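One chain comes next, on its own, written as structure tokens: the form predicted on its own.
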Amino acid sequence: MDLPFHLFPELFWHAFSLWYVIIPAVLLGIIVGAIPGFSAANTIIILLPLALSVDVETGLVFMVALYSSSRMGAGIPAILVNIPGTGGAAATPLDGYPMTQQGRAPQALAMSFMASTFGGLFTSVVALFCLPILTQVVYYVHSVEMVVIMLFGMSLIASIAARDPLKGLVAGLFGMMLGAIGADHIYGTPRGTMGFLELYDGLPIIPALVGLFALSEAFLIIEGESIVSKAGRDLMVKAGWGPTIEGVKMTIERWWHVVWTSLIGLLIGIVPGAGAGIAAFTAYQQSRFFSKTPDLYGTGHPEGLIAPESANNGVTSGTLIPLLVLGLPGGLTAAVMMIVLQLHDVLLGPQLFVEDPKLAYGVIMTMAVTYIFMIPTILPLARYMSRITLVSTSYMTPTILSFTLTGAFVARDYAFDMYLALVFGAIGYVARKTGFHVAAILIGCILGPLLEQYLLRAMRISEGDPMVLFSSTLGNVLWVLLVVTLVFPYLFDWMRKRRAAAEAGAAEARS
């Protein structure tokens, strides 16, 4: 695949001169994105008469701006209000919260926003200038690396549970036996479902997710006048623009960060059906590890903010990829463009690359000018949107269930969705008040059906045959790589108490 450059510089003025379809369509995916439990494959469903009465273009540019906003958008009530908005930002809070509870959501929004801009927009040039190459990963990850991908993520577990080892792992496996609930992958047989038809597909992941973090969260707050400290609202009260400019220049500070996060959301969204979620946990899993203060994750670090944001951004152009090479949607959202896309007749794979060539790099060029457009759009709301976090409790409770619970039953249309909210909300509330990380229960949750999947599915192929999960180069290098991200947190902390028991001897010894 022969990539042309001259018709490069025409796309992307081609995709400015769209402003007025980008710019509705930015704002309308990050109140979407805001929104718990709403997403921009449920917002395009809704909009798909519109889309289907345009022409192509205009449509595909709609939902692209649409989609890619809508990543950014989830991260705000994930900051604020310990709410992810989808499963791509389930990890943004780890760290986004606390800085939110000492009084820098002004900082943390403008973090948040400058990361998944600038992740999303090299992630956009990487995949347009590297599409030939970017397109071979789709061939070499199978089922073997995605179980090795997956407990990448699932090895977070292990980083939360390193300050209490039993709540942490008691919590991740708790989550993986609620993850296991639903048919099983081999024979369609139901398991933990107890009689609950809305069960049979899996245990649903957005009442899940809003309940083990929104309304375990706002039964928390009610116990308080603010979810914000009494230091955090006098630095909140007396902030300018000031937090504001410095997330930015501390996103600046850290561009290599970005990069490297997002090309790991990139890579990962390139294979269909990974996801949001998985990269963004594995990115900040990775982050961790490569920290030089891996201590400070989980207590407002900017490393663990700016990691699952990136990532997470990362993803949108990698979900193209599949969809315009192979005809093979990457996620749900993809799918949906897909369906758009043959009813306008618009044939994908690799002849759509040698018959119409605008369209094809157009859709990809038209994401990377929609995260530049995003930059003034949005940046100058995160001093405003802060604010939210100084309203009272008696105020905030309610708005928070009503919103959750909404957006619980939004996802499927059921009613059972919101009961089924209501307990992980119990769950959630009872792992706080106990010291168990409702994070570990998520990612458990999340990525446990998902290891069984392609787990499964590998050992299927090989017919019981174990060693299949070593067959394969990649696979195997990848088993390297989790090895030592495992092991060597422990090496080098037990080195540096060695280090630091030889100075302190040292030290008696001159004394």
Given for the second form:
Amino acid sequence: MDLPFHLFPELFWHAFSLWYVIIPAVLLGIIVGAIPGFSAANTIIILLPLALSVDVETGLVFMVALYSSSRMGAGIPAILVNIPGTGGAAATPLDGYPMTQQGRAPQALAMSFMASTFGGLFTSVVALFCLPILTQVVYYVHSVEMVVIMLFGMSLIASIAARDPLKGLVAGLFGMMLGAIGADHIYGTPRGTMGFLELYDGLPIIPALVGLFALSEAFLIIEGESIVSKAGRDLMVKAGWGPTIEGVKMTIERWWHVVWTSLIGLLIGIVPGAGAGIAAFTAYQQSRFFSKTPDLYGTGHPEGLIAPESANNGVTSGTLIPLLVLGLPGGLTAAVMMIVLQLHDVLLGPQLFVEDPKLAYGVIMTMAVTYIFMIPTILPLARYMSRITLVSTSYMTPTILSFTLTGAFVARDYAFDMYLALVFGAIGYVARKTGFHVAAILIGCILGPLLEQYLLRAMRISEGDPMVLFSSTLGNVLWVLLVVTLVFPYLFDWMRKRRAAAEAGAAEARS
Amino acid sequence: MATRRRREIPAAGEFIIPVAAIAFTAYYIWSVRDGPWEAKFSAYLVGTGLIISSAIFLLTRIWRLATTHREPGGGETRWWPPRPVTLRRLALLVLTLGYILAIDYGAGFTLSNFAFLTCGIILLSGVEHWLRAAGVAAALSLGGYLLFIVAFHTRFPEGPFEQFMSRLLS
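Mind pulling up the form predicted together with its partner chain next to the form predicted on its own we just looked at?
Expanding to the full complex; the earlier chain stays at the top.
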């Protein structure tokens, strides 16, 4: 596949000229991304008549812009009220929400917007120029490699529950067990469904997310007048544009962090079915592993916010690659986009790049241009959006409850999901109050079924031989990296303590 | 040792999650007892790990409770708040359940939302703010109606308000 470099400037300016489609789509995407339960896929389905009534190019630009911006929108409630808009933003509140509680919400939002934008823009450009190479990822990553990638994401549980690893383990495994509810992947045997038909398709993630994060948070925050601390409130009231600009500066200073964590997202996004959740968790875990200050993660650390936001926007670019090159949708939204394109008689696959290169490369170029438009559209709103955290909990709590329960319903149109969200709310409330990390439960719920699916697939291919997990070179390299990731922090910690003890002993001997 | 004795002991609330996890795992394993091995995979692999880790957790906590002086009513992980907040929280829980039931059983999204928001805000801010509560609830409910039902065509069970509006608009 030869890259038609001569087309790129033309495609860039053409995508730019479609600003009147991109900007409304960006605003709509941010709104639907911010409401738990709504997603770009749902919205495109709702707007299907619109997408089909316009020409294929306009429809595609609209869908791509909506898709990219919804990913960014999901981070907004995650930062402001500890409620991720989608599973892809589930790692965002780990450091985003503590920043809000400290009165640094405008800074956190600005960092999230910048990391999302530059992560998405960078990976779109990489996707554009490295399309032939990146396509190979799809061929090299199989069930075995995916098992190890899932374990990378799950190892985050060890990081976030560092203070009490046993509690983290119980929470993570409990999440995995809950995530295993539903018919099994091979024969469709119902498991742990308690007789509810609504659970046969598996545990729906949105009600779990709404319950664990939003409902439990809503019942907790009524203990105070505001979700922001007293000092943070004073800071917020006095804040002008300063924190927003500071957030922008802090992200630019950490440009390298944005680059490599968004690349993690891009590579994971290319693998069909992997999704933004695993990318965000893996990027967060890797960011913490390579950090010189891992202890600050979870306390409102800028890098802990940048990593998941860059990664989940990197996924957005990644999912387009198998869709366009192989006709394989990398996620739900990509699948819906594929249906729309097929209804427009566009045949996806290698032939598209030969027959209509302008359309094929134009999709990725549109994504890059969308990210450029996002900054002036959303960044000025950071200051005003963050004011929502000053609203009294008397008003905030019922609003969160009603709108997130609505979101739980909307994802599948089942009233059952609202009751399910309430059950998860109870689990989340008890977990928070007793020191079991809700993020660990959610990681288990999201990654558990995926891990089971890939593991079962690998085992069936090998006819039950577990050694298949160590049968590929790439897989073995990933296993080594996983072991290094898990062992080295403890090794470094042990060495640091030993050195400190030796220095203390020497100082005592001198005195 | 004296320091350890002075330390606050975690409340019994810490037992809820591990006990629930063990109970659910037992049920899950029971539910797949006749299934093929692929269906039992998670139950045995994850379930075994969960039961073992929960059991270790419970035993260590029980051991700690048995060997140290317990300070009643509190602890570093105390999970019950002061009494007035508890009552408000319980009332809010009942309201939330009522809200879901109202949507599910025919009151529709908009009216249920209005009633829930009004009652919820009054419950948390005081009855003297009823007018403001009703105003905010009305604005949010109408906004929700326009966003979820008119714009996004969410298929909530229709109530009297939605039926009236759809007749009015058609």
